[in-house]
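Starting off, we have a lone chain in the form predicted alone, written out as structure tokens.
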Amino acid sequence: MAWRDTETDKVTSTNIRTRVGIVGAGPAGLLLARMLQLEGIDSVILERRSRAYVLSRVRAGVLEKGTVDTLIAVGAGERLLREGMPNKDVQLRWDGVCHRVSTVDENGRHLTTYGQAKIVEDLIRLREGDGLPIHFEAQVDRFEDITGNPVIHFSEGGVAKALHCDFIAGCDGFRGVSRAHIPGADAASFLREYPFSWFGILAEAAPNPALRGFAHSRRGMAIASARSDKISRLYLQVAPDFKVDQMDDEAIWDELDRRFVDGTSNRFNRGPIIEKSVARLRGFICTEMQYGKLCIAGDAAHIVPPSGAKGLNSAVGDVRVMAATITRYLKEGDSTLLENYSATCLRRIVPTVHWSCEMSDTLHMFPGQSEFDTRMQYAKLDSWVSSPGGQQRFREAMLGQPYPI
């Protein structure tokens, strides 16, 4: 809704108001716009980058059963149950041998393979069908008065604008502006940086379902996934300054076959690379979330090293957690859930986190790593498909942590 001015009982396209300011428009963002418009809740959501790019970016894809869930009630299922591929078991090789490991609990819960890129165009979608407003290309410059009356301050089209609201949201991601308005966020945040990057690439090639997983090499870790059944979405360790024309295609495919070598005659479909990009490694924690009516949730909170595909799940349980925590204090005036929105949250932070690291700390390389240490990365490898206790943890782990909302 646009901002009407008291002095001139006129509306001004340079002042808008609404009930909750959404600063980015990732899957976060556009996840909690939709559970508050279920809730009666309007919301604006203002992003940086172009609608191009949000609907460009490629992340990471699996998806455990809880955001399913999730996305299905929210009414952005219809083409996840149609497209989503069921994931019921995991690869794990280590010198040169193939394991796995069963994800499906006693209930029935398994992953769900299903691009990010698709869930955000979903949302975009539904959000933009019911005419309701994203303000791309808006650059977020700071927020004023928080414990008050929040004012999200932005420029557009190189015009000043404020977005007067009862509560800001912030979903920015870790570079963005939001957590940066918690006093005392600095001196909150735990950081672990790993010393080697992941080169991501696209392919338009088959996957092919015998070499897929994680693969732990001496050569640096791999790994091999799907974004559908013509698209392949693949991945190596390499140093952490490494440069993406570094390889050409060729040597990027028989540098995948060395390191997935498990003893067979398997080798990955070869096809066009379409897409590569780069990501350094890092584990991050903010144990504060809020400040007066600001929460924050996602990438802006915490990062999760991609070994474990926590980082979209993770950010759907912020999201879970805000919704209720908004609903609560803008329809019941209970401030009950935000007071405890940031310990609420980290009850399934910490231990995803945790598991992510775990997870790098197993399958990769280090530099200089000693041979004592492989055989203590083989012997938790081990464990994990060979030991009850170890597949059962293994298992609940990756199937993802119950939602405390």
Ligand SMILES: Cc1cc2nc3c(=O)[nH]c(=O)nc-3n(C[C@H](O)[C@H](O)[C@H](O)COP(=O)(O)OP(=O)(O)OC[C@H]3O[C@@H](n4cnc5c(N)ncnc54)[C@H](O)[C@@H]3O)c2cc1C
Second form
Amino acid sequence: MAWRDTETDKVTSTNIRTRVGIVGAGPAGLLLARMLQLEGIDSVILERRSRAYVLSRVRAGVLEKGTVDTLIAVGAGERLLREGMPNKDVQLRWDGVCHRVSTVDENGRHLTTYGQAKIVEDLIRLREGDGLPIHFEAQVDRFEDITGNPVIHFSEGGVAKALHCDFIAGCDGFRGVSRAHIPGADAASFLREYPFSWFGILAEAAPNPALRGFAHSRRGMAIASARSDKISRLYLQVAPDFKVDQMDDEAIWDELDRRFVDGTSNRFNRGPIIEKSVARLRGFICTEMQYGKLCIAGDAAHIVPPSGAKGLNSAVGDVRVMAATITRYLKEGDSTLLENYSATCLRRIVPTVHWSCEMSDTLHMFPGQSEFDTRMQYAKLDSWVSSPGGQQRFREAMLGQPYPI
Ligand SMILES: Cc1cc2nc3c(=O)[nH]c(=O)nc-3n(C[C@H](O)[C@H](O)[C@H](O)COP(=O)(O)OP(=O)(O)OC[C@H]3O[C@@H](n4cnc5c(N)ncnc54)[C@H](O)[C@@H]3O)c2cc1C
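Starting from the form predicted alone shown above, please give the structure in the form predicted together with the ligand.
Full assembly next; the chain just shown is listed first.
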């Protein structure tokens, strides 16, 4: 076990040393860096994209209470507490009727809406405010000596560089390089591809409180949520090969109105669409999340279909385990948490992926779906709203699994 009492220091312009090399400046990498900083452990973050790209990426927005508490605990809660919107029930719509399930539990826990881009910005501002490094446009290529003295090879500004560290944190998302460095990761990875995509839309349009949540429709699923009182976040189920410019803005609003139709005169408030993206739906788990002094977290290790709004929240769960694991290992020379890293993370991840897949299976129209299948989906949806037990199960799943650490 290596415990070096050194500060992060530049050895040469192409050789850098730190305690923990973090690959990726998404929510997982940035949160981990902050948690390590609070433990007095130096880290360097390498991010292949530009600062502007990272700050502008629109994605998650529904936070579990545990995610909110974690961000507050690391000092990243100031704006979140000010601007985060309490999300106290979920609307589920099917067969033209809207139903509500409370997502407030007996302890008053509820969901919060606060955009992922803001979380990323808050964490970057905190880190840079403390004068700590984030290398943007630094593409990691490969690792060396993961079981001994790890080195991360990367290129920055066209120059090949090496980051020497005691530990590597692979927080580089689904298409990153870290997972491939774990022997056996491929054989321990399990994937489900859904036969459709999500068309994500961000619009400068005041959310209509009567039209929000999930709409099961024979035309395909739709989702409506608020990012603020002026900004709407909307999704449409689309074909897997759908292209963002395939529908003009009016057609998008018309389609949302059709899928949310509920026998009333309610319609979406329309406004300029400021961002459009298409994401394939998949479920993925890699059950080998650690090798030597490398651990992976977040989307690098698992992807959930976004119906359950669990991706970012799952990354936070992993990072809590990773921060404790690295801290124990580097400060105390104790590798117990390291040896159990995958199993500890998976205790939370597997039921979370299961719930996200269950929601996806229930809410979407599948190619060739029969009327029987649709009626079974209605029955499942009804089970989540019609009995106290069903509501409790839905609420618990939405609020999130307890943290293992
Ligand atoms: C449309 C959509 C909607 C979503 N909605 C929700 C939601 O409502 N709630 C929720 O909880 N989750 C949601 N998610 C999921 C959530 O956004 C992700 O789970 C979350 O971003 C995972 O964070 P991460 O840090 O693990 O990975 P990422 O955010 O993917 O970050 C990984 C980073 O690593 C960088 N990187 C990759 N390879 C390299 C390399 N070789 N060298 C250097 N850097 C590298 C990438 O550029 C990236 O910045 C949604 C996702 C999508 C696509």
